[in-house]
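Given next, in structure tokens, is a single chain: the form predicted alone.
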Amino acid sequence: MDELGVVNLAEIALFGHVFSYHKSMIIMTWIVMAILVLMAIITRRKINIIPSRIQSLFELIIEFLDEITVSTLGKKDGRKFLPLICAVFMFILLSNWISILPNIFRFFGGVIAASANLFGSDLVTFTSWVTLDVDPSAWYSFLIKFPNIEEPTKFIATDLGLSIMILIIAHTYGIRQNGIGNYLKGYMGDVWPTTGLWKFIFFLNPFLYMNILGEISNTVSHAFRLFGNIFGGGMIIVIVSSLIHSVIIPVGLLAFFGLFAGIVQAFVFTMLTVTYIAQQKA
């Protein structure tokens, strides 16, 4: 709880100026791709007419991802962006669920530290009827102990870092589809005309600059919409799991409401970025 609002910032000098990151975001993003590239790894190397468990779980939110996407963007168009819908989907899935193992370690801790007090261990205590004291001297002490892990997405630059990639991809599809004239007409407005010597004063059109402020905000809501919902339900969990310190059931509720939320999430925003995509199609 002492932890709450403190903001750990490191400091790096180049050229001359002085410039803040937070670590633990950028340690645990990397580990995150680590996952995704060990994980994809292992199993492309058990592929089989057969599939296993993994390759099936796999299977299956590829399948389901392609049907979205195919129904959105059209077969061609929707194949070729397959691979980065699944990459987002799985990126953000993988750094929101990351945070819920010290619960999951915290759950399976007080059910061990519970067995043993039942069995008649001097090393577990109960300090109220359902709060845990666990001597550290308890190989399981370490379970219940566990440290929080942060998920990278509840740090505004990752996720403004992901929506920014998002806008880019899609105006450049844009701009790829209708050629850089009719993809600057779309932003005229169908009410300023764009012939003649109205396109030297294209700077008076106020559609123009309402649709670029509208792209900013989609940007903007993009990212804040997935900061929001992590970062607050983060401080939930924090706050809870402090308050509750080894309570059994609480711990492994926290968990699940916490699988629930941040599959719940990586959808929503996967299903944006390929909304925003189907835009810059027409």
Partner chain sequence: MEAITGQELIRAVALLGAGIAMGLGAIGPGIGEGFVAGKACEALGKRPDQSQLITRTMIIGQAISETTGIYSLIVALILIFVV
Second form
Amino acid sequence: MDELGVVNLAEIALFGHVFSYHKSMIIMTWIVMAILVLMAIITRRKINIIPSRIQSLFELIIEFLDEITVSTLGKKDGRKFLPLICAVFMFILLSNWISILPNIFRFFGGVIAASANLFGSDLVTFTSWVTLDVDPSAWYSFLIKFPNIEEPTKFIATDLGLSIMILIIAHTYGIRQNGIGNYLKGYMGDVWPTTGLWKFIFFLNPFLYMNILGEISNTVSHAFRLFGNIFGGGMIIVIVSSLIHSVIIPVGLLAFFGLFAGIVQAFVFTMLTVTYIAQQKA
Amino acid sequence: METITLFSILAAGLAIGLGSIGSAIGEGFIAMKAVEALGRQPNASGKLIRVMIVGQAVTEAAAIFALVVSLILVFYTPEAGESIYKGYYLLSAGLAIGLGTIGAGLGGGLPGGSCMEGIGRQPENSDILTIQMIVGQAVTQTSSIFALTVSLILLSIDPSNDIVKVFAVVGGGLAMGLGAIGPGIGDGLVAKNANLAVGKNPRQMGLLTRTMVIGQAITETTDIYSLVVSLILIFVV
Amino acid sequence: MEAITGQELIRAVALLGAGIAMGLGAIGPGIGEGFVAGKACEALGKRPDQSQLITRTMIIGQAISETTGIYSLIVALILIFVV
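Got the form predicted alone; any chance of the form predicted in complex with its partner chain too?
Expanding to the full complex; the earlier chain stays at the top.
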């Protein structure tokens, strides 16, 4: 439980200011991007009518998202935004899932240790039916001591970065679609007249501030929804694991918070991205 | 030191006492609907009871979160010379998880109940109804996960010596705890109606699940505002 | 525990009040938005062909139901940063 309250930020001095950043977040983000690019290159090399396993996985994701974007945004704009939507979905999904890897090692280490104990190895001791201590000299101890991998989406900076990117893309699309005049008129609400002298006292319009605040709170909630779920799930796994010192029990939690919540939150983030872009269309 | 122990015991009681209200009612609701469905379809009893137990297990998650925090609080041993303000942090953690799981527990029961209703009407749809129910209930647990996060943060940080900060921390716990009630129930209502619709029109399950998840995500927005305010009160002020 | 006086007391109660404001203020919109989305799902089950219209109306309805939640957020932020 000691790792909970600790914040390890690295600092960098730039132009007379001190900026802090999270090292493992940046490393993990690059690793996730590298895996995605590698998978794409491998698939792209031998694309076939009869899809290979990895190709059919990509086809499944793209077809699923294609249906959603085309039905929400229309055929032309939907296809235009499809690469963005797919990239966002796959990045978030892989980011959420990458922390499962060390826990799989831990689980197998636990299974090996438990079966070693069954055959009378004195390197393993069960302190209760769920708790086991492994001697560090055993060859499988590295599996149990495997270092934690942190999800990039566990840090608010990644999530806010993504949601601000979506905000800028959606509003650029809105301006290009409706023209700058109509886009600004959209902030005035339906009640406030936009003709004649009324134009010059637009700042008295209460709806203006409500609408601007609504946009900001959309972006903030977009980011914090992902952050809260992934951060909370990771925290629960750490707490429960440390409470019972077990390597086997957290697997069930992991299946829920890692696999299931990971894919649901990636889907929610992607769907809301499509929705925010579609809202700018009207 | 005794003061901190006093607070931790009080907080443990509040956490599990308040936290079990929602789950208890939710599970009772599922069982009620299951009995009702059994009256209509006595032949499907095996399916009904199996799905009922799955639904109740997921609904129970909220109460288990409260139990985890409550156990940590019961066995909390203050370090020597720890500031007595830590007691307020513990109390705030107990309030956050206790109040915060009421909504998720109640909300988890609603889709379970409507799933029972659907199976009672058409037992052959039980598989897709179960999947739909679990997705709905799992998203409903988000509000209790947020409450648990805030509660665990409050348990693990070092107390400040400023009394103003202590008020802010208690406020943060209350913000998250109270704020999670409404979205929890609201998420449950969404999942309940989506389940009913799937029971009537199983072919539209994909569309309905999609809409349900978006609807629930937007319903959670106020929950996220509470989380943000609570984190500001804990870390920024 | 040392005594707390004057300006500090106001600040402390304002912070507590911010928490309670956001907490209580989130209950109503949460339930209300749930009703909107729930009924939208019900309608979608009956008329799947109108999914675009129903989803759009649902999102607008929820955005408006959320207004009071945003009011609570504003009041909470004012209590934290201004008072």
